[in-house]
Partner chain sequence: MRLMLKQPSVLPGFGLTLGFSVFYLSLIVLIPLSGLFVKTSTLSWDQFWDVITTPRAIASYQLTFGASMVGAIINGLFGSIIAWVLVRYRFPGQSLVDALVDLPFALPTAVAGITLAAIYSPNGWIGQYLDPLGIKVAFTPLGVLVALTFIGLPFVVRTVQPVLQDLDREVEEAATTLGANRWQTFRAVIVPELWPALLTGMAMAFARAVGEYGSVIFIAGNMPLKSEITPLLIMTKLDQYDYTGATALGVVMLVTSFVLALAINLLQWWSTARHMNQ
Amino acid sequence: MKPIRVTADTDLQWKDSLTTESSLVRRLLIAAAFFYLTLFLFIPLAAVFAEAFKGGMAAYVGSFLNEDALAAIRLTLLVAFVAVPLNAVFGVAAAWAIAKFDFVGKQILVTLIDMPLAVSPVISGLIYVLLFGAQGWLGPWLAEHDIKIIFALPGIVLATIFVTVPFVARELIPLMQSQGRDEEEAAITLGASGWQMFTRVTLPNIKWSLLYGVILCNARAMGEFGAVSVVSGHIRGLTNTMPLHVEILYNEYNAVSAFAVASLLTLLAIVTLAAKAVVERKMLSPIIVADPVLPVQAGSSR
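In the form predicted together with its partner chain, what is the structure of this chain alone?
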């Protein structure tokens, strides 16, 4: 029988060495993983910033200091400012109903919430064009009343809300399901009102996941491209969000400015990933404490 080798470069316990691979296989697998991640994650990530700073710091800063760029940033913030709170309120409400109650048709509701994730972003835009566009259902009526939705801010907001509907709800539903109803029922038995129960028991229990859900929702709202592209009409300074502005700059061969704006969006994505890591750490498994022996008088045994 071959002796079991315990390699020094790992902190594997001897026991684990019974159920792990040889060090060669281990190294090969780690190398394969890193190769793939380098190709698809590390290089693109580095490339965004390398391209953005190609023209130096002045060119980088200059990419933001013009009317079109500032207008795109303003619009993106505005869209997120409307879409994210709405979806956060929806997410909490839907998660409350789904996680804490049993009702007929629950699965249909869950499927409906996930729907925007399954649909192509182009279609997410298309459905609003069909509804509110010049040739759409409500198009003639809207034109009559001089209300612009498509190729205007409301369309962009609607498409963004559609695309980001699931994010808060999806973070909260599994968490609230796993937390069960006990704590809320306890609050009610102790005399709390519905609102007291929600603010003092439910909300503190979900706050980290809610925060991450909001950050993720925000990142997707600010970064949405396909759906917004369909409904925006690409009017510079008016209906261009940051991702659309990136597209225009890129198509005009203004690579430095395109990547400069892109780097800002990349930072947003990195903040989102960091938030996720922090939230996961916050939810660390609880410490297990052994039961100490209670002081019981001697002779109390039978």
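Write the structure block of the form predicted on its own for the protein whose form predicted together with its partner chain appears above.
Next comes a single chain, given without company.
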């Protein structure tokens, strides 16, 4: 059978043949998508920055010079700095166990990883209050030993870890399952230790998905409101993260400062999205065929 020459143009034609909608339908769909994004994303984002700079640059900068605002920024970054690496380590370990081993309770572990996605963040915060609060199960013992978890940094970190648990693990599990165990087994057969196998075989294969999950985890950690609101106690300068500080400022009718802090969270989100886009391009690198001659049989799939 005569081989079929596959080129970049052939690939584009093949992709175009999968789309049968008319150009009018395509334009309408694109216009509807842009209208939706403009109405629910671009306009609200523009409103945040417009309100933030409503009092001028001096008022905008002054909103961050307030000691409570600086404390909220420091606390938000500290919580993310603690929660994200811990979830990254857990995510890699959980994905490794689920993808590479068969054991009793494997499906239960998968279900537990997904649980924070199904449970309201407020409920997760209440769980920690029930466990570690003054009237909770461990509350009297903690008070006796002068250990503070609720309305303190440990409680905020625990609540943040809970709501961000799935992000790294859920990025890695499908990838590691699709990769299988062949490369790791080959490395062990050739005499590699467990650490050498992980650092030289497994980690290079999952590095972009790992970074992608870390970016998502960090974005959720810095923007978490519900669970942190329950366990923080809203103590100014001590347990208020940036989202909580925005709420307090807005409730006090200090709109300029509230939107200024909100604009900082928005900028952090934009930076996160930019990093996410870069990682996505690394993960989904295009397959370019440099005009090879491939023996493709008629009727076979590509």
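Residue numbers count along the first chain shown, from 1. If you're wondering where the values come from, they're calculated on a predicted model, not measured in any experiment. Superpose the two forms; the largest set of C-alphas matching within 1.5 Å is the rigid core.
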Comparing between the two forms on the rigid core, is the C-alpha shift at L190 2 Å or larger? yes
